Every structure is written in structure tokens, then in C-alpha cells.
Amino acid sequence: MDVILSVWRQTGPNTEGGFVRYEANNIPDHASFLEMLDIVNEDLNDRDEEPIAFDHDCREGICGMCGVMINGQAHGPQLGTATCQLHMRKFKDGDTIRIEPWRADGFPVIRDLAVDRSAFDRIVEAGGFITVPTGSAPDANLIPVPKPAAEASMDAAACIGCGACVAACPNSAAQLFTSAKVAHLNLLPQGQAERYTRVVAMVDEMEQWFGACSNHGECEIACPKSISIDFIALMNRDYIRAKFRQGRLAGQR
């Protein structure tokens, strides 16, 4: 199949960018979207032109490195799918495909389609861990965990940190990502000791880089792992409780 690409090209974070037209010819319909970009880059290399920069790693929908806006949709037209899992058979021969990076102040462009998502790392570093000593590994059935809590925690842990939620949100909010990282620990017994300090630290760090949630729900639709916005409600509840607890503790001093 033959398609026409309109690709955002930008040499660095402090330079102006723009869309450049490319013809992608003889692309197998079973090729992934990233494999299509590989073919285009091979052609650009053969012509001694600068290849298109884009992020990728595992190419199995696990690492979260890939992610671009495709015709205005985060990760493209197939729901519940990362860019690396999207195949060219979702497009038609002769289609024009517009490709651009995530658009958010918290994700500055590094080059072309690659953005700096280290703000996500800083949110996790603020509290997405357990520091309480737990000793040696206990038997699997020693700590009773309700099945709904275990399943919800696993659902939250499915977040791959790709940033599609931020890119799809009209406010560039990161509540879905942050709430998933908070919930997969706060829902389990091991995470209770630092539950409230965790949510405050992570939310406060998030608000330095990203916008506010106004419940558009675009994040859930764009998420390649279909993570529910219910986690945002859980995070907000814990945050309010944590701030209330902090106020009471401060008043007792």
C-alpha cells in the first residue's frame, strides 16, 4: 500500500518546527506503524536525508516509549492499542496520515516525534514506592487481600506511562497516570503505611508539570491499557483525606 505522511519535524526543543510531506510506498499492510516509519527512515538514509526521530523500545505495548498523535488521535484510530501495536491495515491505500508528537508543556519536544517525559519519572520518584521494611518474603496466603482490591490494583499497575492520557486531555492533565501509580500501591495492604503521604507527594509533584482534570474522559479513551477514570476519583478522595489528616495533626502540635 502507498500512503502520504505529513510528519512534524523539529530539530530541538528551542527551535521552530513544521510538517513535512513524505511518500511511503510499498508498505505491507501487516507492517506495524513503527515498522512503516522504519521503512521511511531507510529511504531517507539512502537519500542522505535526516531520518525521523521517534521513541520506541520493546514494540510489544509494554514499555510505553512509543506514542504519537496520528490524525489527531493519541496512538491512532484503534482503541486499547499502543502505537507500536497499530498496523497499517487500519489505514487505506492512498490515505494521508498526519503524525505529530504529544502536545503538552510537561512533555517538551526533544526532536521530531520524541518528547521528554521525565516529568512522569519525577511523579513516581515523589512517592510511587514502598519504603517500609517488610522483611523476608511471606507466604503467598499470609496477608489476606480481598479479590476486588487485588484485581483493581493489577488494573492500575497495567499503566505503561506512555503519556497518551496527557496528550488527549484538553488541559494536558496527568491525573489518570498519577492515579494509576498511586492506586496500585494504595489498594494493597503493603501500601497502607505510606498511603496518605504518598498521594500528597505525588499529586503535588504532578501539579507542577500538568494541568487540572475537568472530567472530559478523553484520557480513558486514549489509554492503550483502557485504565478507568475511577482511579482519579479514588486518588482525589485519598488526597482530601490526607490534607484533612495533615490539618488535624498540625492542630495537635
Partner chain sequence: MTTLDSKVPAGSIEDKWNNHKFSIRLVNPANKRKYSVIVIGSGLAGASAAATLSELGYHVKVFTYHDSPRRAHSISAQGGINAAKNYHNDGDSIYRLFYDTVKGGDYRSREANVYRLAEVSNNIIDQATAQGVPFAREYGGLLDNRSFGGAQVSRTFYARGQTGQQLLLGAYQALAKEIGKGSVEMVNRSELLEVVTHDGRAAGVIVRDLLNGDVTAHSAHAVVLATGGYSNVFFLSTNAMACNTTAIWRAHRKGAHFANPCYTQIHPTCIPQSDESQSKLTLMSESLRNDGRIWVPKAPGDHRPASDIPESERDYYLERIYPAFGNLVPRDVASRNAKTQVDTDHGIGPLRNGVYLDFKHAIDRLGEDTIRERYGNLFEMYERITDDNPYATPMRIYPAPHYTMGGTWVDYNLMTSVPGLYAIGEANFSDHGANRLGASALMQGLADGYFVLPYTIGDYLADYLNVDPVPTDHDVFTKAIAEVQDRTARFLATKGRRSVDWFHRELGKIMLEECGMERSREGLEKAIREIPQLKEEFESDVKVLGANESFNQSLEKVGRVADFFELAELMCRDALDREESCGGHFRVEHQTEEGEALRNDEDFTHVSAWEWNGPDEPQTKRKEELVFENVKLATRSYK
The other form holds:
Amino acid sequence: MDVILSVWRQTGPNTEGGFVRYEANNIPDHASFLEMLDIVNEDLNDRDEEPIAFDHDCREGICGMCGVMINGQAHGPQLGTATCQLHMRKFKDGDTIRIEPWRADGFPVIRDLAVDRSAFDRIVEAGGFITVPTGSAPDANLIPVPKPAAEASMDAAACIGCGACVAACPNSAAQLFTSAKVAHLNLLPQGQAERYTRVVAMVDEMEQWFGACSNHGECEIACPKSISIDFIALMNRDYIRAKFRQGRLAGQR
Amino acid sequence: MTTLDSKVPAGSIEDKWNNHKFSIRLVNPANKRKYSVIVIGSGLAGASAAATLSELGYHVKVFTYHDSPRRAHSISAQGGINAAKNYHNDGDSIYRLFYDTVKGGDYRSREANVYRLAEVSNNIIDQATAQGVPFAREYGGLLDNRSFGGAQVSRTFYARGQTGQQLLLGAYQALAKEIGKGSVEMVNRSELLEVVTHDGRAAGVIVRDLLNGDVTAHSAHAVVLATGGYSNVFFLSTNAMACNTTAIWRAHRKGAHFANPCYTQIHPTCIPQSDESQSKLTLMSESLRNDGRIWVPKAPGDHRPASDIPESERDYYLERIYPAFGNLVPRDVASRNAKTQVDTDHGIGPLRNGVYLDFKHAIDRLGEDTIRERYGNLFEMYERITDDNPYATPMRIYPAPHYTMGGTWVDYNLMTSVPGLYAIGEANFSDHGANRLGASALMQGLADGYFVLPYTIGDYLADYLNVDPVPTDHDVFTKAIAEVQDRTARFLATKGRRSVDWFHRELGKIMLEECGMERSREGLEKAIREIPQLKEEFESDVKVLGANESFNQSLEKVGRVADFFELAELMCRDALDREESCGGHFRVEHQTEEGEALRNDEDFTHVSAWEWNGPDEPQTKRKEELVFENVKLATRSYK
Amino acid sequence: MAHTDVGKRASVKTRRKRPFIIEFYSSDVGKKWAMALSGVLLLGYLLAHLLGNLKVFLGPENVDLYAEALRDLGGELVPRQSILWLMRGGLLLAYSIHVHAALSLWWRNRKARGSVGYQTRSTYLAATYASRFMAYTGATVFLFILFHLSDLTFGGANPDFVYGDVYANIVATFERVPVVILYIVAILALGMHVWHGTWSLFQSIGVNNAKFNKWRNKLAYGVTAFIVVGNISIPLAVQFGILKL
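After the form predicted on its own, can we look at the form predicted together with its partner chain?
What follows is the entire complex, opening with the chain shown before.
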């Protein structure tokens, strides 16, 4: 198939960017979206033009490295799918495809379609962990975890940290990412000791980088793992509780 | 040919690790902060080691070429992680896990290491659970296990199809905790381009900042390589695009012996290649073989669609050849048999490059809902990639390079032949012998990182109390920086005609054909002739546009591919040297009358560790004899 | 270290210690919580206001008596109108918090997109017009309230205004077609605002339970329908001559 691309090109973080039009011809329709970009890049390289920079790695939808806006949609038209798992058969011959990087103040553009998502690391570093130094863990079966709780925690933990939630959010908010990280640990018995300090630290850090939630729900649709915005409510609840709670009673249920 | 000292401690297999922990030197807690350690790579092994070393009090600096430590390719492991917990009361034990792993490795691994791995496997599960890894649970709230990769006991812990991701997040979060405290310095988007040694010891590393091309030197008391495997030498593999051999290859060039490079694992259940533009192969979890049946048409060249081929004209070849294990034979056996079918014109699919994995019988027996519950996400993934509905038509699968058992040679302490330089996880060669069992890669990465290296590194460091690391303005560093910059400049100045990917793809084709699932003397000799030719062409005709000073992905790739060329040649020479078939290494000259792998225990019960002799001379083989005191060598049989 | 200058931005831990409620309100989650709570108050007011005003259908005496009862709340125990003014004060406070939080979040969210926004129109799949235009419907409602107060509370915008004669004032103002149109537009904006707000406030205060989540939407529809239909019925009734002097 042949498609026409309109790709955001920008040489560095502090330079101006703009769209450049490319013709991508003879693209096999079972090629993935990123393989299509590979073909375009080979062609650019042959013509002595610098290839389009884009982040990618595992190409099986789990590492969270890839992600671009495709025709105004984070990760493109197929729901619940990362860019690397989107295939060209979802487009029609002759389509024009506009490709832009994630846009957010917290995700500055590095080059072309690649952005810096270190802000997500800062949020996790603020409290997205359970403090259990190596060697200090009790037997794994000592604390039973009710199956529904384990399942819900796993639903949240499925987050791949790609940033599509921020990209798709009209407010550039990172509530879905942060709440998934909070819920993953706060839903488990193992995470209870740090539950309230965790949520406060992570939310406060998040707010340094990203916008606020207006409950649009756009993040949930854009999420390649379809993580539910129910976790945002959960995070809000824990944050509010944390603020009104006496720390010294944290050991009580 | 000198033999290598593996430093395996004396004593019975059960006591070795315990005695060793007691006999090696410790670093006093107050002194630990006087030491700095560099960790390269932030996957399961790297992140777990860095977090643990930092918890102990060492200064740790971690480098990754990813934008975040959480992206490392450990994340892609689907199936699970083994541990000898025996929660299912089915007779599992540390000894059985040890035994299965040695046997699965086709008796080419070091007994003492494998036993230690089995021993600490239980601590890993405890640690991960306490970190909040949401392993699958039963209705009572206790951990669930499944049987995996042909094991006769249920010892595999899993988190849906995302076990690697969840374990990596656990290790990453432990690391993030230390970064947040300021005790680990994390450097993202920076790639190791040289290992620096001084006085025969590891002194530090040279890294290039991928965003702005800055080349900087970093020194420490010890350097740990946790940089994964080299399956991408085949171009098409299940590895992530950026996986490479550069770190361990640079270490090899600085004196770290490279062990068993020809031991590569080809995973039997991947989606077949669809065309030339394909960039990587996608693995479907091995668990699919628990319920799927593998078959091809009986008649060669039968191109009818699967639904038109009646039951009587289908050949369920694994069930036919291996009645006892059937579709659950180990990976190497399943892979080789698939290749045989395709090579004899029984292949299916548009390119005749696959075999069927059929769920029809399982659906008839268990119902579609049960199958959906077990494999729903895998089926979805398959459908997304191929546009075929596996509930209705059989899946097409074909083996793909997946894991490399070979790697940097390390002793029992995980130290390479360069003092102060360590290799952990897939980057080393130690625990899997010639073939790795399912669900044990995650186990090894975490065992090395959480429970082995943090102890053994102290034994080396103890000697260097109050000795400062080599300063980064020392000659060895400035020279190394200049070399790295020079290499980069050379790539940019070549201005040839062909892209880096083109050369990588051509190299991959040679390697897959001659050094893949089946190797022959003739083929390997041909490859050893062709690879240097292609390399020469690469050096004079590769085209890398752009500059060093910006984010330049072609420039990143070209250095990696250059190192793959050298590695590829060594892999072929190792494969040629190893006149036997074992595990993932199958030489057509060495097979039984029934076409099974034929080991040569008399001449090859050893590790081949290759020593670098400079760029113009081939490596010298050094041996580490493998001694089996506990497991009796036997022919692996899955009939 | 490899990152763009973004990685160097200061962390939050240096924030000065302030009274916890201000600390809480200074966070976005706290502001959303304040918006949700003030929203509930305002919504309660809207419902009470509408229920009271629907008394116009029961006749002039009824609605005038209702207005008088409001002024006389507390009876002989307190000065006349004091409770009413207290309520008005509370309402004004809630409204001010609601607007302040809304404006500061709106400003933050605009900045959060960064200096170069999307150059391609975003394809929205989940976000509704109601959610995306909250700021605009809110502003519309604000302007309308100014008019509404001067029209029916203080009388400045209504030439036939007679203090205390509620029924007559209502009929007088809604006999003017432009006012009716303005009123309907404003109520529709209010309806959109209330619809998203009612659903959204449960998220903001973290009330989320799979067992009753599906009712949140139904509740939002119910409340919105009641407020829109109820409020619009009055000017239409005047226009169609059902309510007359």
C-alpha cells in the first residue's frame, strides 16, 4: 500500500520544528507501524536525509518505549494497542497520516518524535515502591492476598509507562499513570505500611510536572493496556484520607 | 591450552554456597560507603544488583541506554519464574530443581552454580512478593504455580503473561527507592562504549551520552556488566531492537574470556516472519504448548488451507516421535523438529515457513471460554499481528533466536577473567549449560543480582580499602576516550552507500542459516569466510548520516553492529570447534541414527572460554573442565 | 547526565510547612476535592432553588409565601433575613472556592501542555463536549448569574421589578422573548456543566465502587434532566400563557 506521511521533524530540544511530507510507497499491509517508519527511514538514508528519530525497543507492546500521536490519537486508531503493535492494515491505501510526538510540558521533545519521559521516573522515585531491603522478606505465602485484590493490583501493575495517558489528556495530566502505580502497591497487604506516605509523595511529585485531572476519561481509551480510571478515584481517596489522617493511627484498620 | 579456575568451593554440593559465604571476606558496614561500584544495564540482574549494593551501603552508579531503567528487555518475559518452593506438595525440592536444570542444560553447566541458583530461587519469590509483585493467586489467597516447559512439577510462579514485566518493575522500584534517596546515581540514555582496565584490573568505563554525544569516563572499584544476551546477532530475534553485545564484547577485548558463544537458544513458538521488512520476531509464550497440538500436512508441498486438510492427512510429528513428552519436549528439540518439517517442504503459511499450533482439540475438550481464560491475551496478540483468528484457524509458529546461554566467562563469584569486572544475568554464561529451561532466565538474573553478587563482590573489594579508584583524568581513561571518539568519527566519515540495517540483516541471514538451529562443518567454514568479507564491506560502505553531537539512532546502531560482526565470527569458530551436539548447539555431523543430538562427553565436557589476542589474531580457546559429582551424565531422552 | 533540562527541575520536598488545609488545597487533588464539595453544595442549592420556584405553578400566593418564608427563616429567634444572608454568604463562599479552584486548575492545565501544543486536531473518544467545555459552560453560568441576580433578586435588569412580588416579577421578565432565549441557553450550559460535574465529583472525592459505579451516570442524567426541564418549564409556561398575571 501507499500512504502519505506528515511527520513532525525537530532537530533538537531547543529548536523549532515543523511537519515534513513523505511518501511511503509499497508498504506491506502486515508491516507494523514502526516497520513502516523503518522503511521510510531506509529510503531517507538512501537519499542522504537524516532518518526520523523515534523511540522504540521491544516491538511487542510491553516495554513502553514507543508511542506517537497518529492522526491526533495516542498510539493510533486501534484501541488497547501500543504503536509497535499497530499494523498498517488498519490504514487504507492513499491515506494521509499525521505523526506528532507526545506533547506535554513534562515530556519535552528530544528530537523528531522522541520525548523525554524522565518525569515518570521521578514520580516512582518519590514513593512508588515498597521498602523491603533485599533479604528481609518473609515467606511469600505468609500473607495471603485475596484473589480479587491481587487481580486488581495486577490490572494496575499492567501499566507500561509509555505516557499515552498524558499525551491523550486534554490537560496533559498524569493521573492515570500515577494512580496505576499507587494502586498497584496500595491494593496489596504488602503495601499498607507506606500506603499514605506513598500516595502523598507521588501525587505531590506528579503535580510538579503535569496538569490536573478533569475526569475526561481520554487516558483510559488511549491506554494500550486499557487501565481503568477507577484507579484515579482510588488514588484521590487515599490522598484525601492521607491528608486528614493521623499518621500514628496508621497501624489501625 | 591452560585450564581456568572456577573457584568452586570445596564441600558437598549442599554446603558449598553456605561455606563459601562464610569463608569469603566481608566489608565492614562502615567501610562500604568508601567503595564505588558501576553497574551497566538496568534489567532484572542490573537493577536488582544495584538496589541491593546500594542498600548495603556501596556507592552505586548505574548506566542504561534506555530512557528509563524500567524498559530493559527482561520486561518481555511472559511465562514465569521457577522456584523450588514445593507449595504444591508434588515432590519438588532444591535438589530436583538443580537436577532438572543440569539435565535441561544437557550437562554443560557448572554444578555448583546451578545448585546455588536452585537454593536462592526461594528467596527470590519471597523478595518479589514482599516488593508487591502481583503473582497469580489461588482462591485462598496463596500463590499459584503452574507446570512450565515440560517440567514434571508445578514450580513456576507467574503474573498473567507479564511475569518479566512485573519482576522488572519490582527490581526497578527497589532501584528507584535508592535513586530517590540519592544513594544510586542513575544515568539514562547513556551507552557503554569501552571498558577500561588498569594494572590488569577493571578501572571503569567510557560511556556516550546518546542525547548529545558527550563521551565521558567513569571510574569505580568494581564494574558489573548486566547487559543481557546477544541474540540480535541474528538480526531477526525475539530480543528488543536495542539489545546488543557491545558491553560484553568490549570487555572481551579487554581480557574477559567469552564462554560458549555458540550456545544459543531458539524458541520454538514464535510467529513466522512475514517478509523482508520485518524488524523482529514475536514470541508466543511456551505455555501454549500445554494445550496446543503441533502438526504439518503429511504430504510435502500440500498448500491447502488447514481446514481442508483432513485429520488423516495431518502429521502430529512431535506426538509421533516423542510419545512420552509429545508437544512438551524441550525447546531445542521442538525447534529442530520444526525446522526439519519446513526444510522437507512440509511448511505452512504464505511463505511455507511455519508449522501449525492447533487449539481445536483443546477447545472441543475444554470449551472456548477456558482457552480464552488461559491464553486470551496471547491469542489477542497473535490476532493483532497476523490478522488471523486463532480460535478458528490454527496458529502458525516457527522457532526464533531468543536467548543466549553463552556469554562472558565468570567464576563462582561471578567475576570475569578481569579482576574487578563482574558479569551477571544473561550476560554471563554460567547456569544454563547448552540449553536453558523455561522460566529460569528470570530466576538467574534475580539470583545473581539480589543474592549472589552482593556477597561475592565484597571478597574482591576487601583488598582495596582506602585505595581510591583510578582517577578519570588518568592516561588509561583519556586514551580510551580518544579511541571511542575516533571510532565514532570513523563511522561518520565512512559515507558509504548502505544503511546499518542492511548490513545487520545480511549478517543475520548468514548466522541464521549457518549458525542457527543446525550447524555443519561446511556451513560454519563458509560463514567464517563470509563474515570477514561482509565486515570489510561494512567498514568501507556503511552510511551513517547526521552528527555525533545529537540524538543519532543510526550512529548508536552502527557501533553495535560492528561488534556483532566480531562476535559472529567467534560464534562460528566455537560452533566449529565443538565437535558434538548438545542442547542448543546441534551439529549435523553428530547425531544419532534417529536424528537426536549426540554429545561427546569424553572430549567436550568442558566450557570453551575464548581469550582475546588482539584484532588481528584469532582468540585462543581456554578450557574449564566440568566435573559432575552429583548428576550422572546421561543421554537426554524425551521419548 | 543524559536528560534534557527537564530532569533538573526542583523536586517538591522543599515546600514550606503551612496549615494542613491550605497545604491540602494547594494540591490539584485538594482543589478538585474542594470543587467537588462546593459543587455538591451548589448543586443542592440549585435543586432547592428550583423546587421552590416550581411553586409558581401552584399560583402567585404560594410562591410569594415561599419567598417570604425564606426571608423570615429563624422566625423571632434571629433578626429578620439574617439566616437568609448567612445562607447567601455560605453560597457565595462555596461559589468563590469553586471558581477559584476552577480558574487555577484551568490555568495550570493550559500550561501543562507546554509551549508547543498539538498541531493536529485531537481525536477525542471518551471526552465529551460537556467535560471539555466545563470552563466555558462555567463562565456562561457565571455571566448568567450576574444577570439573573440583577433581574430577579435586585431588579436592575427588569423595568417592571417590584420588590417582594416574586410571581409578578417572574412573569414580567419572561414575557420578554430575548430574556427567555438567554435563559434557555444559560440553562442548557448549566445542564452540561451539572451533568459532567455530578458524574465527575465522585471521581474527585474518590468514591468509587464497582457495585454502584453504573448509577453515577444515571444519577447525573437524572439530576441534569430535572434541572434543565424544571428551569426551562417556567419561561416556556410564561411564553405559552400558562403562567400569567
